[in-house]
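Encoded as structure tokens, the following chain is the form predicted on its own, with no partner shown.
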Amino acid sequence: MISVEQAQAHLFNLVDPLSSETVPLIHAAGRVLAKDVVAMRDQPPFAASSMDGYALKSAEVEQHAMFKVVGEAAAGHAYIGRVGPGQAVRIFTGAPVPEDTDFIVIQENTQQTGDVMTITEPPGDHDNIRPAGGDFSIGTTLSAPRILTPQDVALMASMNVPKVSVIRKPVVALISTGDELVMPGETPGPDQIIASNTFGLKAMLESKGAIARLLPIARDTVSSLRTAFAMAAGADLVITIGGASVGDHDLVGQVAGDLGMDRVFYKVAMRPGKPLMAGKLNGSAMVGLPGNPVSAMVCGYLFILPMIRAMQGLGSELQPLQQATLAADLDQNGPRQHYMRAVIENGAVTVFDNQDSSLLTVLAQANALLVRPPNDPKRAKGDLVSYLKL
């Protein structure tokens, strides 16, 4: 068996950043930016009013001063002409500030009668003008790689960028294996259960920007597994769930080997998730996950999502461990690294009593995995421990 850290290093070596593609900006949110985006214009491209009011010369601004209103400026409609002494232009938010003016008196501090405006309240010191380039200027860069947020999309739209270069979405083929499985909605036989792992993993992967192809269940026969692997051809990553152990009906490793898989490891010193297998199969990375539902999902968080990030060009950084205090005593850990389902609340971590790897109800209630190193000694209530946030 190898350690979790060794397994993660091997898995990173199985994948490379994917190629890029160009998509319309409207479809860019959540994608990974492949190339820097550089502004080719200033924003705003002109000095603009930040308030509704009157544009005039700052040297003439004082309470009780009176001005002749000689025109109007609105967003998209600049005032064309000069503004002389004792003159003002009615202006609205977003409008270009007229030449010869450098101060906006807000309308709440004024009164207009006919074409005469009077400053009725102290105008203050703020000029209420957004300078040209005050938001960004030519050369401002949105750097890659980054997962594009709605804020990023708004910024690029303001930069007048209609299309953007992003990393191609990783394609992942998900294969559940086992005679005991049927799909949700089907009627299971007396010895069968519902397939859940592929659905949880598909949701996990697609929430992080991958395309997950859920293939038909592979039965415990060589021919069925060969067919499943053939259907997975072309995927960047092939994931099998179940069938990777050493039982008489666990045929995944055998069939994958017959098809040319170059295996890099089998078995990881961890709980849950010990029977983990990985390698290269016909140019695609392949990972064989355990069949127990919690084991598969925990391995998804620990191993598969970091691989997806690496394929997206986001590097090999792992999710950092966080720390909290124990809410109750814990017995000594065994020889394998243990990822225990837990709840973090008010800075304290409470570990569920039953850590059986078949219990999805416990995983559904958890918001963290308490990480216990191999042979970790007994821990007392109040001890500082490490955890991964789910």
The other form holds:
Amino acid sequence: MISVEQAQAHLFNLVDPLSSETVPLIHAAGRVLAKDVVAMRDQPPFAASSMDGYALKSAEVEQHAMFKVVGEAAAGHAYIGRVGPGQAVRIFTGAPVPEDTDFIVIQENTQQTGDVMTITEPPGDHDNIRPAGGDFSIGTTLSAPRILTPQDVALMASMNVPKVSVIRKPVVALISTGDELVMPGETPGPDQIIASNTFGLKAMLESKGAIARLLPIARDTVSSLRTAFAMAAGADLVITIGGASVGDHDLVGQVAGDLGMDRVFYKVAMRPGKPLMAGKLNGSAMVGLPGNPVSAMVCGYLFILPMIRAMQGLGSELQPLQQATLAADLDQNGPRQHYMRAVIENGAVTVFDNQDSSLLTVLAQANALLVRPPNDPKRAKGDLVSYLKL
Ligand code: AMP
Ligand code: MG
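Let's see the other form, the form predicted together with adenosine monophosphate, since the form predicted on its own is already up.
Up next: the whole complex, starting with the chain shown before.
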């Protein structure tokens, strides 16, 4: 059995960054930027008023001074012309600041009668002008790789970038295996249950920008598994769930092997999730996840999401562990690294009493996995421990 860290290192070796594609800006959010985006313009492209008011010369600004209003500048409508001494231009937010002027008196500090404007209140010393290029200028760079946020999309729009180069979405084929499984919505027989893992994993994967293809449930027969693998062809990553243990009906390893899988490991010293296998199958990465629902989901967080990030060109950094104090004593850990379902509240971590790897209700309540290294000794309430945020 290998350690979790060794398994993660092997899994990173099974995948490479994917190629890029061009998408319209409106479809860019959540995608991973593949190439730097460089601004080809300044924003704002001209000095612009940040307020509604009057544009004039700063040297002439003082309370009680009077000006002749000689024109108007609005957003999208510049004032073309000169502004002489004692003159002002009515101006609105976003309008170019007229030539000859370098100060905006806000309208709240003025009064206008006919074409005469008086500064009635202390005008302050803020010029209320956004300088040209004050937000960004030609050459300002949004660097790749990065997961594009709504803010990034707004910025690229402002840069007049209508299309972006992003990493192709990793395609993941998800295969549930088991005679006992039916799909949600179907009527299970008396000895059947509903397949849950593929749905949880699909949600997990798609929340991180992958495409998850849910394949029909494979039965515990060689021919059904072979069919499922054939249907998975072309995916960047093929994931099977269940059938990877040592039971008589656990055929995934055998069938994958017959199909030419180059296995890099089988079994990881962890709880939950020991019967994990991985390798390369017909050019795709292949991971066999354990069938127990909590094991499958925990392995998804620990192993599959990091592979997705690597395929997205985001490198091989793992989600960092965080620290919290224990809310109650913990017994010594066994020889496998234990990922205990837990709740973090106000900096304290409480593990659930029942850590059975089939309990999705417990996982659904958990917001963290307390990480206990192999053979971790007894821990007392108040001890600092590490956890992974879910
Ligand atoms: P296995 O590894 O195939 O022996 O499965 C271990 C346990 O997980 C069994 O109780 C299975 O019924 C259950 N299981 C396997 N696959 C799934 C699935 N896709 N959804 C829910 N439970 C599953
Ligand atoms: Mg099974």
